[in-house]
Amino acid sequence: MKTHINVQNLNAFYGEHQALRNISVEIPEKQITAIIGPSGCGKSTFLKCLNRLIDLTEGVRVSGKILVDGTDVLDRGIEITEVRRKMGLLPQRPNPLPMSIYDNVAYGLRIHGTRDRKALNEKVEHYLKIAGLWDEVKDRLRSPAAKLSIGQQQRLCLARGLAVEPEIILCDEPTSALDPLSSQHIEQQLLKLSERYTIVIVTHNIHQAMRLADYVVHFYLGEVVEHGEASEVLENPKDERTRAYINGTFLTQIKIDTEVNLKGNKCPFNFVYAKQALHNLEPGKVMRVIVDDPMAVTEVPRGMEADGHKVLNVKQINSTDWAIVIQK
């Protein structure tokens, strides 16, 4: 296993709150590494440190080293634009530029010097094919990207990111806002891309990690508690916290004071109803929320944490439903 990203003693602070604690891990080249763990454990912060998007957050402090091809991307003298070009980001929600499908993919190509019309046409087609979107949009390339479905927009964002020729693809819960068919499309493309790119994916979905990952890193409360080959970590975890997270036993060990079934609701109503239910509890009490809207899996925990509550766990309990455990 050849290491592509070598993280050494990485720490991250938001003011006085320490989000990452002495993270040291080696991420293999041209494999899919899944970052798993409950909400609020530092997964997304870790991803933002890799491509220095963490710099855009006011009041954050980061220490340690992140070596990519031997170069420390946290070095203050490094060219950040080049760091971010090397690491393409596929976000949770697709963010197509307010322009045509064609221009979304050509945008980065033009910035990096490709002006020839024939070369642009060939490259736009090439990257749309890699993202699995070409056959669906080849007859409407000049149409606004905003008219695409959410799943198609996410694949367009993938094509746009690939067009600047990154070495690494970072994915922050890239299918959480998508329907099952669109999620399957994205997963299939990531599996194909792992032959050429190093991929790091943050996911709440343990089943997705099982389907995709070659390597797994388990975060808990800002620390790495276990990492290794996916088959070993997911099938034979050594740390009991990893075992509990994978098996869902952590949920059963928590005393649940009330349960709210929000199946059938869509965001933002999931968060609104959960917040109303939590309001009736005393501080320290625990509520279990059941949802079947994929967007709620991330939006409810984030909203609760923003309100100062503690998200104890987020766990898929069957093919359609998730349990979110929140302590007031």
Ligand SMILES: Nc1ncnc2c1ncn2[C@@H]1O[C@H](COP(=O)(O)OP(=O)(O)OP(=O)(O)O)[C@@H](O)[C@H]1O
Given for the second form:
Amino acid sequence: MKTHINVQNLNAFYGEHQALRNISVEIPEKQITAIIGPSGCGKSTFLKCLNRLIDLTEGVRVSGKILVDGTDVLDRGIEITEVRRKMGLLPQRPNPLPMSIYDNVAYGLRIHGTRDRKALNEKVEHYLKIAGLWDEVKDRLRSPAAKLSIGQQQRLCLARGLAVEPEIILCDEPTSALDPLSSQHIEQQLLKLSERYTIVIVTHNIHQAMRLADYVVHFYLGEVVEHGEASEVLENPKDERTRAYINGTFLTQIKIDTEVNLKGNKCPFNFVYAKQALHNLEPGKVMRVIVDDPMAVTEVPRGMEADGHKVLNVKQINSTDWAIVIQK
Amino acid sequence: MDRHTEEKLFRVLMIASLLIVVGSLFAVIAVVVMNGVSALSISMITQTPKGGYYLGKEGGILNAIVGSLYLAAGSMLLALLVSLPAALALQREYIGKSKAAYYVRLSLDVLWGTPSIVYGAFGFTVMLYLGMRASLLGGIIVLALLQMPIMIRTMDEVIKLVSVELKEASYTLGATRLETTAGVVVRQALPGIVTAALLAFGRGIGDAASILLTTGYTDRIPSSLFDPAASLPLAVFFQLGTPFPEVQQRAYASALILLVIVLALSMLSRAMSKKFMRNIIR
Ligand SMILES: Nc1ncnc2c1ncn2[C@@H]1O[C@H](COP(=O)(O)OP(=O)(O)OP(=O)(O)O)[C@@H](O)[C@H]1O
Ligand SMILES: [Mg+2]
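Now that the form predicted on its own has been shown, please provide the structure of the form predicted together with the named molecule.
Expanding to the full complex; the earlier chain stays at the top.
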């Protein structure tokens, strides 16, 4: 595992209030690192330090070192625009620029010197495709970005960020404003992108962290209390506070009593079969369902909860299949 | 008094206020139209005053129409050139939160409220000192000074409303402060900036006091920036001041022309603002 971002003794103050305390973590290259932790523990502040967006906030003091490819991001002497170009940021709420869909993606390319019309066209198409938006917008590239749905806007922001060819993608709760299907879309893109990019994602959703993360950092009141391989931290946390935080939303040890494979079934049949299988179980027993219909990923858990069962986990297990764990 | 009576009373009050506002606008238009429309003719807008025009003989006020358009357009462009950068400089990214910005805003607000005759007197004094004659250039500069506080403060307020998230979007792509300001902030604030410019244009084309001493008045159409120029507000003033009823009617006709120009402009801006609003992020 190669370190891409090396954070050493990072402190951040808003006036008198210390939001980050002596943070030291190493973020691995070309993997997904999830930052989890309760509200107000400094996750967003941490992300904003990484690309120094925090400079825009008044009265902030930051100390420590953030080494990316050997340069210290916090060094006042460096060219900060170049650092920011290297780190794309996907915000909590999509923030398209006040221009057309095309220009949103071309904006970053233009400021970094691509002027040639043909090259621009090619790149805009390429990155819209990567973000999974091309098919939906290819006939209306000149219409305002503000007209897109929120989920589409978020994918546009992803395309826009990728277009300037970053090495790192920072995401601050990128799916919290989105509906389940759009969230799933973004998650799938992130999983694909993790082959080529270092991704840091802030999330409140432990399930999301489980689905996506290779590495997990747990923040608590401005401190890093635990960090390590995702499987280690999420399933077998060493720190008491991490355990409490994870157990608050998720059961780490689940005994699966039965497994049902519903691949190839479409909604609502997969739901009906899952219900039948559950019918034969005793209350309290746990069943794992494998599905490959994207609709089922949101609809089956929803239906099960409506029937009074408990959905323990929804996790993508490979590029097509999802596992849903349900307790009767 | 029970609550329903209160409700009714307040409604009557609101409707009455609206009627007063709209009513006085229509009264102004009606007086101008009734008195001026009979004197309105093609020659009025296609000819300059001939000898004896002010005694009721042949001619028109083309000189004043052209002069006013030159003055208003010239001063608006000049003011815009200074005001946009000034308004941007007042933002957080630049001197924004400093004491200096506070005082700049304060002085602009004072200047906004300063009567235009004071600008005229100031311009006249400076021109005397420099040995300049009354000229189109002098008028354009003084009008621009008059418009700047309006433009800067109006733009300042609309630019302030551009959200931080939007700026962050630009910065995270590696944009500089200038690129963000010119490429994103100005675009987002464009409808407001256009409104500010038109507000200033309206003030410029309608003002008489500031150009009385600085631009003078002439029956000829100015051929250079250093010639004196006529203007519609002064044309109204001079014609109304004559003892001849037919010339006074022409004053109303001139006022009508001025009204039409202002009205046409605000219609145009309404139509254009749709286009400017297209890309705005709400
Ligand atoms: N601009 C600011 N000025 C002052 N204090 C701030 C500012 N932004 C954040 N803080 C404080 O810093 C601490 C960390 O905030 P931060 O936004 O990083 O938390 P977070 O972990 O992202 O929370 P959430 O999960 O709710 O987004 C909080 O106590 C917050 O009140
Ligand atoms: Mg946050």
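Residue numbers count along the first chain shown, from 1. As the structure is a computational prediction, the values presented were derived from the model and not from experiment. Here, rigid core means the biggest group of C-alpha atoms that superpose within 1.5 Å across both forms.
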Taking the rigid core as the reference frame, is the Cα of L10 displaced by 2 Å or more between the two forms? no
Once the core is superposed between the two forms, does I36 show a C-alpha displacement of at least 2 Å? no
How many Å does the Cα of V297 travel between the two forms when the structures are matched on their rigid core? 21.3
